[in-house]
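Next up is one chain by itself, shown in C-alpha coordinates, the form predicted alone.
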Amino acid sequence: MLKIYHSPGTRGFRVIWVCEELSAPYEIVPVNFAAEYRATPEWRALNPVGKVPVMVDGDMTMFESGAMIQYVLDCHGNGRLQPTKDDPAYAHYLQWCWFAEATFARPLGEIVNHRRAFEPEIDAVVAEMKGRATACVAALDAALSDRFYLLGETMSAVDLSICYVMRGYRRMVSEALPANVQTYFDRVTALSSYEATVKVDAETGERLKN
(Lines of atoms letter the chains of each structure in order from A and count residues from 1; the text may use other names and numbers.)
(Lines give C-alpha, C1' and ligand atoms only; values in the text may rest on other atoms or scores of the structure.)
Protein backbone atom coordinates (compact mmCIF):
# COMPACT_ATOMS: atom_id res chain seq x y z
CA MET A 1 0.00 0.00 0.00
CA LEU A 2 1.47 3.32 -1.07
CA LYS A 3 1.25 6.04 1.56
CA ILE A 4 1.07 9.57 0.10
CA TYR A 5 1.65 12.51 2.42
CA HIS A 6 -0.39 15.26 0.81
CA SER A 7 -1.60 18.82 1.22
CA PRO A 8 -4.49 20.08 -0.94
CA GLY A 9 -3.41 21.61 -4.24
CA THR A 10 0.22 20.50 -4.02
CA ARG A 11 2.10 18.22 -6.40
CA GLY A 12 0.82 15.15 -4.61
CA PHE A 13 -2.30 15.75 -6.71
CA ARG A 14 -0.69 14.32 -9.82
CA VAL A 15 0.71 11.29 -7.97
CA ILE A 16 -2.79 10.56 -6.67
CA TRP A 17 -4.16 11.05 -10.19
CA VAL A 18 -1.80 8.44 -11.62
CA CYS A 19 -2.74 6.04 -8.82
CA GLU A 20 -6.43 6.59 -9.55
CA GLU A 21 -5.95 6.06 -13.29
CA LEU A 22 -4.05 2.81 -12.65
CA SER A 23 -6.27 1.68 -9.75
CA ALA A 24 -3.09 1.41 -7.70
CA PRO A 25 -3.78 1.05 -3.95
CA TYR A 26 -2.80 4.05 -1.84
CA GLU A 27 -3.73 5.90 1.32
CA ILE A 28 -3.52 9.61 2.07
CA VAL A 29 -1.80 11.10 5.09
CA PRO A 30 -2.89 14.77 5.34
CA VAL A 31 -0.03 17.21 5.89
CA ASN A 32 -0.33 20.59 7.56
CA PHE A 33 1.13 22.95 4.93
CA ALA A 34 1.92 25.68 7.46
CA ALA A 35 5.55 26.76 7.17
CA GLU A 36 6.00 26.16 10.90
CA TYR A 37 5.04 22.50 10.59
CA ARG A 38 7.08 21.95 7.44
CA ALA A 39 10.13 23.29 9.29
CA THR A 40 9.80 20.79 12.13
CA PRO A 41 12.34 17.97 12.57
CA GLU A 42 9.43 15.53 12.23
CA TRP A 43 8.62 16.67 8.70
CA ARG A 44 12.22 17.35 7.66
CA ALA A 45 12.98 13.72 8.48
CA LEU A 46 10.62 12.83 5.62
CA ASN A 47 11.43 15.71 3.28
CA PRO A 48 14.73 17.49 4.07
CA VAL A 49 13.71 20.70 2.27
CA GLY A 50 10.26 20.85 3.86
CA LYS A 51 8.16 20.47 0.72
CA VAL A 52 5.09 18.32 0.04
CA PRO A 53 4.44 15.53 -1.02
CA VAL A 54 6.26 12.53 0.37
CA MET A 55 5.54 8.93 -0.59
CA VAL A 56 6.31 5.84 1.47
CA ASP A 57 6.21 2.26 0.22
CA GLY A 58 7.32 -0.14 2.93
CA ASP A 59 10.86 0.88 3.90
CA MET A 60 11.22 3.23 0.92
CA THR A 61 10.60 6.98 1.29
CA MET A 62 10.83 9.51 -1.55
CA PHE A 63 10.07 13.21 -1.88
CA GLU A 64 10.04 14.25 -5.57
CA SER A 65 6.60 14.01 -7.19
CA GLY A 66 7.90 13.38 -10.71
CA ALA A 67 9.97 10.49 -9.43
CA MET A 68 6.95 9.23 -7.49
CA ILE A 69 4.93 9.09 -10.70
CA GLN A 70 7.60 7.03 -12.42
CA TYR A 71 7.85 4.72 -9.42
CA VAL A 72 4.09 4.15 -9.43
CA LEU A 73 4.14 3.48 -13.17
CA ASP A 74 6.99 0.99 -12.88
CA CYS A 75 5.55 -0.83 -9.87
CA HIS A 76 1.83 -0.74 -10.67
CA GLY A 77 1.42 0.23 -14.31
CA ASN A 78 1.98 -3.12 -16.03
CA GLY A 79 2.97 -1.18 -19.15
CA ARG A 80 0.13 1.33 -18.94
CA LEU A 81 0.55 5.12 -19.23
CA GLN A 82 4.10 4.99 -20.59
CA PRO A 83 5.74 3.72 -23.78
CA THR A 84 8.34 0.98 -23.66
CA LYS A 85 11.99 1.94 -24.05
CA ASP A 86 12.09 0.53 -27.57
CA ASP A 87 9.08 2.60 -28.62
CA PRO A 88 9.99 5.62 -30.82
CA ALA A 89 7.74 7.71 -28.56
CA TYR A 90 9.86 6.98 -25.48
CA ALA A 91 12.28 9.87 -26.07
CA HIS A 92 9.39 12.32 -26.30
CA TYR A 93 7.83 10.74 -23.22
CA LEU A 94 10.99 11.68 -21.32
CA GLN A 95 11.05 15.11 -22.93
CA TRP A 96 7.52 16.04 -21.88
CA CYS A 97 7.99 14.55 -18.39
CA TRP A 98 10.90 16.91 -17.81
CA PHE A 99 9.15 19.79 -19.57
CA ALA A 100 6.17 19.55 -17.20
CA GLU A 101 8.25 20.20 -14.11
CA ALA A 102 11.53 21.79 -15.18
CA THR A 103 10.12 24.20 -17.78
CA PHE A 104 6.35 24.66 -17.42
CA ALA A 105 5.89 24.42 -13.64
CA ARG A 106 9.02 26.41 -12.81
CA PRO A 107 7.78 29.96 -13.60
CA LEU A 108 4.49 29.24 -11.85
CA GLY A 109 6.41 28.12 -8.78
CA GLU A 110 8.51 31.27 -8.95
CA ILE A 111 5.34 33.37 -8.87
CA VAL A 112 4.20 31.57 -5.72
CA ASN A 113 7.62 31.93 -4.07
CA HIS A 114 7.88 35.59 -5.06
CA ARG A 115 4.49 36.42 -3.58
CA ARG A 116 5.47 34.74 -0.31
CA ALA A 117 8.66 36.81 -0.07
CA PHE A 118 7.61 40.22 -1.37
CA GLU A 119 4.73 42.42 -0.21
CA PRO A 120 3.73 44.08 -2.42
CA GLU A 121 4.85 41.87 -5.29
CA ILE A 122 7.13 43.29 -7.96
CA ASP A 123 4.97 43.52 -11.07
CA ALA A 124 7.83 43.16 -13.55
CA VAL A 125 9.01 39.92 -11.93
CA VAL A 126 5.55 38.36 -11.96
CA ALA A 127 4.98 39.50 -15.56
CA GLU A 128 8.26 37.85 -16.62
CA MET A 129 7.25 34.55 -15.04
CA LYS A 130 3.78 34.71 -16.57
CA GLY A 131 5.37 35.28 -19.97
CA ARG A 132 7.56 32.21 -19.58
CA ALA A 133 4.57 30.08 -18.61
CA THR A 134 2.55 31.41 -21.55
CA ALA A 135 5.40 30.49 -23.91
CA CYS A 136 5.11 26.94 -22.60
CA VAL A 137 1.38 26.90 -23.34
CA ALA A 138 2.09 28.11 -26.88
CA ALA A 139 4.60 25.27 -27.32
CA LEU A 140 2.01 22.78 -26.11
CA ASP A 141 -0.60 24.23 -28.47
CA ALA A 142 1.73 23.70 -31.43
CA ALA A 143 2.58 20.16 -30.34
CA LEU A 144 -1.11 19.30 -30.02
CA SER A 145 -2.11 20.66 -33.42
CA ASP A 146 -2.28 17.20 -35.00
CA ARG A 147 -2.84 14.83 -32.08
CA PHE A 148 -5.15 14.03 -29.18
CA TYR A 149 -2.35 13.60 -26.64
CA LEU A 150 1.28 14.66 -26.45
CA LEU A 151 2.53 11.26 -27.60
CA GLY A 152 -0.13 10.81 -30.28
CA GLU A 153 -3.36 8.86 -30.05
CA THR A 154 -2.64 7.20 -26.70
CA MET A 155 -2.77 8.98 -23.37
CA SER A 156 0.21 8.69 -21.05
CA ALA A 157 1.22 9.89 -17.60
CA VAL A 158 2.77 12.90 -19.31
CA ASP A 159 -0.71 14.20 -20.11
CA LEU A 160 -1.79 13.94 -16.48
CA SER A 161 1.34 15.75 -15.33
CA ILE A 162 0.97 18.54 -17.89
CA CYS A 163 -2.71 19.04 -17.09
CA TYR A 164 -1.92 19.24 -13.39
CA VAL A 165 0.45 22.13 -14.15
CA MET A 166 -2.18 23.63 -16.46
CA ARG A 167 -4.48 23.92 -13.46
CA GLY A 168 -1.93 26.26 -11.88
CA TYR A 169 -1.52 28.21 -15.11
CA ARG A 170 -5.26 28.79 -15.36
CA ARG A 171 -5.37 29.94 -11.74
CA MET A 172 -2.31 32.21 -11.78
CA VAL A 173 -1.98 33.41 -15.36
CA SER A 174 -5.11 32.99 -17.49
CA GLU A 175 -8.13 30.74 -17.85
CA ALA A 176 -8.12 31.49 -21.58
CA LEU A 177 -6.23 28.70 -23.33
CA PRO A 178 -5.37 28.33 -27.03
CA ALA A 179 -7.82 26.12 -28.91
CA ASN A 180 -5.70 22.96 -29.10
CA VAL A 181 -4.69 23.18 -25.46
CA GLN A 182 -8.25 23.86 -24.32
CA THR A 183 -9.58 20.81 -26.17
CA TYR A 184 -6.74 18.70 -24.76
CA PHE A 185 -7.24 19.96 -21.21
CA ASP A 186 -10.97 19.30 -21.40
CA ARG A 187 -10.37 15.79 -22.74
CA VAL A 188 -7.89 14.80 -20.03
CA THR A 189 -9.79 16.36 -17.14
CA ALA A 190 -12.97 14.58 -18.26
CA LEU A 191 -11.44 11.32 -16.99
CA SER A 192 -13.17 9.71 -14.04
CA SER A 193 -9.74 9.43 -12.41
CA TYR A 194 -9.48 13.22 -12.45
CA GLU A 195 -12.86 13.60 -10.77
CA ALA A 196 -11.80 11.07 -8.14
CA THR A 197 -8.53 12.93 -7.53
CA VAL A 198 -10.31 16.26 -7.12
CA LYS A 199 -12.53 14.60 -4.53
CA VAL A 200 -9.55 13.12 -2.67
CA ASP A 201 -7.83 16.51 -2.71
CA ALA A 202 -10.91 18.20 -1.25
CA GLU A 203 -11.38 15.49 1.37
CA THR A 204 -7.76 15.90 2.45
CA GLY A 205 -8.47 19.56 3.11
CA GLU A 206 -11.54 18.67 5.13
CA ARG A 207 -9.58 16.20 7.22
CA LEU A 208 -7.02 18.88 7.99
CA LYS A 209 -9.75 21.20 9.24
CA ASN A 210 -11.16 18.61 11.63
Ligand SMILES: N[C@@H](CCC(=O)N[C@@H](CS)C(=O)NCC(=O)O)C(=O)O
Second form
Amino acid sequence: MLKIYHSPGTRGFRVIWVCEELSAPYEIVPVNFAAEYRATPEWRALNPVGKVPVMVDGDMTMFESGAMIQYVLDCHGNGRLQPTKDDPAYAHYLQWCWFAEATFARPLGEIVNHRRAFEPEIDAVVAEMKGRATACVAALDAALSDRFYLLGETMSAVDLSICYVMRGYRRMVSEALPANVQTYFDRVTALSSYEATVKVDAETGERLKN
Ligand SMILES: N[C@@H](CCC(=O)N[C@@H](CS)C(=O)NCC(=O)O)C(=O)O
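To test you: the structure above is the form predicted alone. What is the structure of the form predicted together with the named molecule?
Starting with the chain above, the whole complex follows.
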Protein backbone atom coordinates (compact mmCIF):
# COMPACT_ATOMS: atom_id res chain seq x y z
CA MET A 1 0.00 0.00 0.00
CA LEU A 2 1.40 3.41 -1.00
CA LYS A 3 1.58 5.95 1.80
CA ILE A 4 1.32 9.57 0.70
CA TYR A 5 2.48 12.08 3.31
CA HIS A 6 0.41 15.10 2.47
CA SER A 7 -0.52 18.57 3.71
CA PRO A 8 -3.75 20.11 2.35
CA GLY A 9 -3.40 22.08 -0.87
CA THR A 10 0.20 21.08 -1.47
CA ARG A 11 1.81 19.07 -4.26
CA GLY A 12 0.74 15.71 -2.85
CA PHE A 13 -2.61 16.68 -4.41
CA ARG A 14 -1.36 15.79 -7.89
CA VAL A 15 -0.07 12.39 -6.70
CA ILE A 16 -3.37 11.60 -4.96
CA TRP A 17 -5.24 12.64 -8.11
CA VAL A 18 -3.25 10.21 -10.25
CA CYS A 19 -3.89 7.42 -7.70
CA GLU A 20 -7.60 8.24 -7.73
CA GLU A 21 -7.72 8.25 -11.53
CA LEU A 22 -5.96 4.86 -11.65
CA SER A 23 -7.81 3.47 -8.61
CA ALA A 24 -4.37 2.69 -7.20
CA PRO A 25 -4.47 1.77 -3.51
CA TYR A 26 -2.98 4.41 -1.22
CA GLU A 27 -3.36 5.85 2.23
CA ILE A 28 -2.80 9.39 3.45
CA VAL A 29 -0.52 10.34 6.29
CA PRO A 30 -1.42 13.94 7.20
CA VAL A 31 1.62 16.18 7.66
CA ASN A 32 1.75 19.27 9.83
CA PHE A 33 2.95 21.92 7.34
CA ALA A 34 4.35 24.25 10.03
CA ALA A 35 7.96 25.15 9.23
CA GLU A 36 8.95 24.04 12.75
CA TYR A 37 7.66 20.52 12.11
CA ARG A 38 9.23 20.32 8.66
CA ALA A 39 12.57 21.26 10.27
CA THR A 40 12.49 18.36 12.75
CA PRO A 41 14.90 15.43 12.37
CA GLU A 42 11.81 13.18 12.17
CA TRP A 43 10.54 14.93 9.02
CA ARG A 44 14.02 15.55 7.55
CA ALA A 45 14.60 11.80 7.71
CA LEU A 46 11.77 11.47 5.18
CA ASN A 47 12.38 14.65 3.19
CA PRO A 48 15.91 16.01 3.62
CA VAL A 49 14.95 19.49 2.36
CA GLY A 50 11.95 19.73 4.66
CA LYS A 51 9.31 19.89 1.92
CA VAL A 52 6.06 18.06 1.31
CA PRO A 53 5.06 15.53 -0.07
CA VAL A 54 6.78 12.24 0.64
CA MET A 55 5.72 8.83 -0.60
CA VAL A 56 6.55 5.47 1.01
CA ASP A 57 6.07 2.07 -0.58
CA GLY A 58 7.28 -0.73 1.70
CA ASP A 59 10.90 0.12 2.48
CA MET A 60 11.13 2.69 -0.35
CA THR A 61 10.85 6.38 0.59
CA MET A 62 10.89 9.15 -2.00
CA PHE A 63 10.39 12.89 -2.38
CA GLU A 64 9.59 14.95 -5.57
CA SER A 65 5.97 14.81 -6.60
CA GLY A 66 6.65 14.41 -10.35
CA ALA A 67 8.81 11.36 -9.70
CA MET A 68 6.06 9.96 -7.44
CA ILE A 69 3.55 10.27 -10.29
CA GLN A 70 5.88 8.39 -12.61
CA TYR A 71 6.38 5.68 -9.98
CA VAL A 72 2.62 5.29 -9.52
CA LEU A 73 2.10 5.09 -13.30
CA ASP A 74 4.85 2.52 -13.73
CA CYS A 75 3.79 0.36 -10.77
CA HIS A 76 0.00 0.69 -10.96
CA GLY A 77 -0.86 2.19 -14.33
CA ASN A 78 -0.82 -0.87 -16.61
CA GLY A 79 -0.08 1.55 -19.46
CA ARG A 80 -2.78 4.04 -18.54
CA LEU A 81 -2.20 7.82 -18.46
CA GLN A 82 1.17 7.71 -20.23
CA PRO A 83 2.34 7.00 -23.80
CA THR A 84 4.84 4.25 -24.50
CA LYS A 85 8.37 5.11 -25.66
CA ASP A 86 7.53 4.31 -29.28
CA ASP A 87 4.49 6.60 -29.27
CA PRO A 88 5.14 9.90 -31.16
CA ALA A 89 3.63 11.70 -28.13
CA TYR A 90 6.31 10.34 -25.77
CA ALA A 91 8.77 13.26 -26.11
CA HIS A 92 6.03 15.77 -25.40
CA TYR A 93 4.82 13.69 -22.48
CA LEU A 94 8.28 14.16 -20.94
CA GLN A 95 8.33 17.83 -21.93
CA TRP A 96 5.04 18.68 -20.22
CA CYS A 97 5.86 16.56 -17.14
CA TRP A 98 8.98 18.62 -16.57
CA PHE A 99 7.28 21.87 -17.57
CA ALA A 100 4.59 21.32 -14.92
CA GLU A 101 7.08 21.44 -12.08
CA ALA A 102 10.30 23.03 -13.35
CA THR A 103 8.80 25.90 -15.35
CA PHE A 104 5.13 26.47 -14.44
CA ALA A 105 5.06 25.66 -10.71
CA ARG A 106 8.37 27.38 -10.09
CA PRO A 107 7.36 31.08 -10.24
CA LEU A 108 4.21 30.30 -8.22
CA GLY A 109 6.34 28.57 -5.58
CA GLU A 110 8.63 31.59 -5.54
CA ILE A 111 5.66 33.86 -4.78
CA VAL A 112 4.73 31.63 -1.83
CA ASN A 113 8.32 31.49 -0.58
CA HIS A 114 8.79 35.22 -1.05
CA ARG A 115 5.64 36.06 0.90
CA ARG A 116 6.75 33.78 3.71
CA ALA A 117 10.17 35.43 3.90
CA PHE A 118 9.38 39.13 3.29
CA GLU A 119 6.83 41.22 5.13
CA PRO A 120 5.74 43.40 3.41
CA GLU A 121 6.25 41.62 0.11
CA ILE A 122 8.26 43.33 -2.59
CA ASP A 123 5.71 44.10 -5.32
CA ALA A 124 8.24 44.03 -8.17
CA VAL A 125 9.35 40.49 -7.24
CA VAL A 126 5.78 39.20 -7.09
CA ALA A 127 4.91 40.94 -10.39
CA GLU A 128 7.93 39.36 -12.07
CA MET A 129 6.91 35.87 -10.90
CA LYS A 130 3.27 36.42 -11.92
CA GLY A 131 4.52 37.43 -15.38
CA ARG A 132 6.57 34.24 -15.64
CA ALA A 133 3.60 32.09 -14.64
CA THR A 134 1.35 33.93 -17.11
CA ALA A 135 3.83 33.23 -19.90
CA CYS A 136 3.42 29.53 -19.06
CA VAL A 137 -0.35 29.82 -19.30
CA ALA A 138 0.02 31.52 -22.69
CA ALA A 139 2.22 28.63 -23.85
CA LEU A 140 -0.43 26.17 -22.68
CA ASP A 141 -3.15 28.15 -24.45
CA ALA A 142 -1.23 27.96 -27.73
CA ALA A 143 -0.53 24.25 -27.31
CA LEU A 144 -4.20 23.56 -26.58
CA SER A 145 -5.52 25.46 -29.61
CA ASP A 146 -6.04 22.27 -31.64
CA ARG A 147 -6.39 19.56 -29.00
CA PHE A 148 -8.43 18.33 -26.07
CA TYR A 149 -5.46 17.37 -23.91
CA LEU A 150 -1.78 18.31 -24.00
CA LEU A 151 -0.90 15.13 -25.89
CA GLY A 152 -3.87 15.26 -28.25
CA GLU A 153 -7.09 13.28 -27.92
CA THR A 154 -5.89 11.10 -25.05
CA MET A 155 -5.66 12.35 -21.50
CA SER A 156 -2.42 11.60 -19.65
CA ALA A 157 -0.95 12.24 -16.22
CA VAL A 158 0.54 15.53 -17.46
CA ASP A 159 -2.97 16.95 -17.69
CA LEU A 160 -3.58 16.23 -14.02
CA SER A 161 -0.19 17.59 -13.04
CA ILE A 162 -0.66 20.81 -15.03
CA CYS A 163 -4.21 21.32 -13.74
CA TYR A 164 -2.96 20.96 -10.17
CA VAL A 165 -0.56 23.87 -10.85
CA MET A 166 -3.39 25.77 -12.55
CA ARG A 167 -5.28 25.74 -9.26
CA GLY A 168 -2.39 27.70 -7.75
CA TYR A 169 -2.26 30.05 -10.72
CA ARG A 170 -5.97 30.84 -10.38
CA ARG A 171 -5.56 31.45 -6.66
CA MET A 172 -2.39 33.55 -6.82
CA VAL A 173 -2.37 35.24 -10.21
CA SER A 174 -5.72 35.26 -11.98
CA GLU A 175 -9.04 33.44 -11.91
CA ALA A 176 -9.49 34.38 -15.58
CA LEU A 177 -7.82 31.96 -17.94
CA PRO A 178 -7.40 32.25 -21.71
CA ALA A 179 -10.18 30.45 -23.62
CA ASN A 180 -8.39 27.22 -24.56
CA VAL A 181 -6.93 26.81 -21.10
CA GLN A 182 -10.27 27.51 -19.43
CA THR A 183 -12.04 24.86 -21.51
CA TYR A 184 -9.24 22.40 -20.82
CA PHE A 185 -9.18 23.14 -17.08
CA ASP A 186 -12.97 22.68 -16.91
CA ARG A 187 -12.72 19.40 -18.83
CA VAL A 188 -9.96 17.90 -16.67
CA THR A 189 -11.42 19.04 -13.36
CA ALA A 190 -14.80 17.56 -14.33
CA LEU A 191 -13.29 14.09 -13.71
CA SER A 192 -14.76 12.27 -10.73
CA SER A 193 -11.16 11.59 -9.64
CA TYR A 194 -10.73 15.34 -9.21
CA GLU A 195 -13.76 15.58 -6.96
CA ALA A 196 -12.48 12.61 -4.95
CA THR A 197 -9.07 14.26 -4.59
CA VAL A 198 -10.57 17.55 -3.40
CA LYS A 199 -12.43 15.51 -0.77
CA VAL A 200 -9.31 13.64 0.35
CA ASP A 201 -7.41 16.93 0.53
CA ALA A 202 -10.12 18.51 2.71
CA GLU A 203 -10.31 15.42 4.95
CA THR A 204 -6.54 15.62 5.45
CA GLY A 205 -7.06 19.16 6.76
CA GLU A 206 -9.80 17.95 9.11
CA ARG A 207 -7.60 15.13 10.42
CA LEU A 208 -4.83 17.63 11.18
CA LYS A 209 -7.24 19.76 13.22
CA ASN A 210 -8.22 16.81 15.41
N1 LIG B 1 9.72 19.89 -6.53
C2 LIG B 1 9.14 19.49 -5.27
C3 LIG B 1 8.66 20.76 -4.58
C4 LIG B 1 8.10 20.47 -3.19
C5 LIG B 1 7.58 21.75 -2.56
O6 LIG B 1 8.08 22.87 -2.82
N7 LIG B 1 6.57 21.58 -1.72
C8 LIG B 1 6.01 22.73 -1.03
C9 LIG B 1 4.54 22.49 -0.75
S10 LIG B 1 3.63 22.30 -2.25
C11 LIG B 1 6.74 22.91 0.28
O12 LIG B 1 6.93 21.95 0.99
N13 LIG B 1 7.14 24.14 0.57
C14 LIG B 1 7.77 24.47 1.80
C15 LIG B 1 9.09 25.14 1.60
O16 LIG B 1 9.62 25.17 0.48
O17 LIG B 1 9.61 25.62 2.59
C18 LIG B 1 8.01 18.49 -5.49
O19 LIG B 1 7.43 18.52 -6.57
O20 LIG B 1 7.74 17.65 -4.61
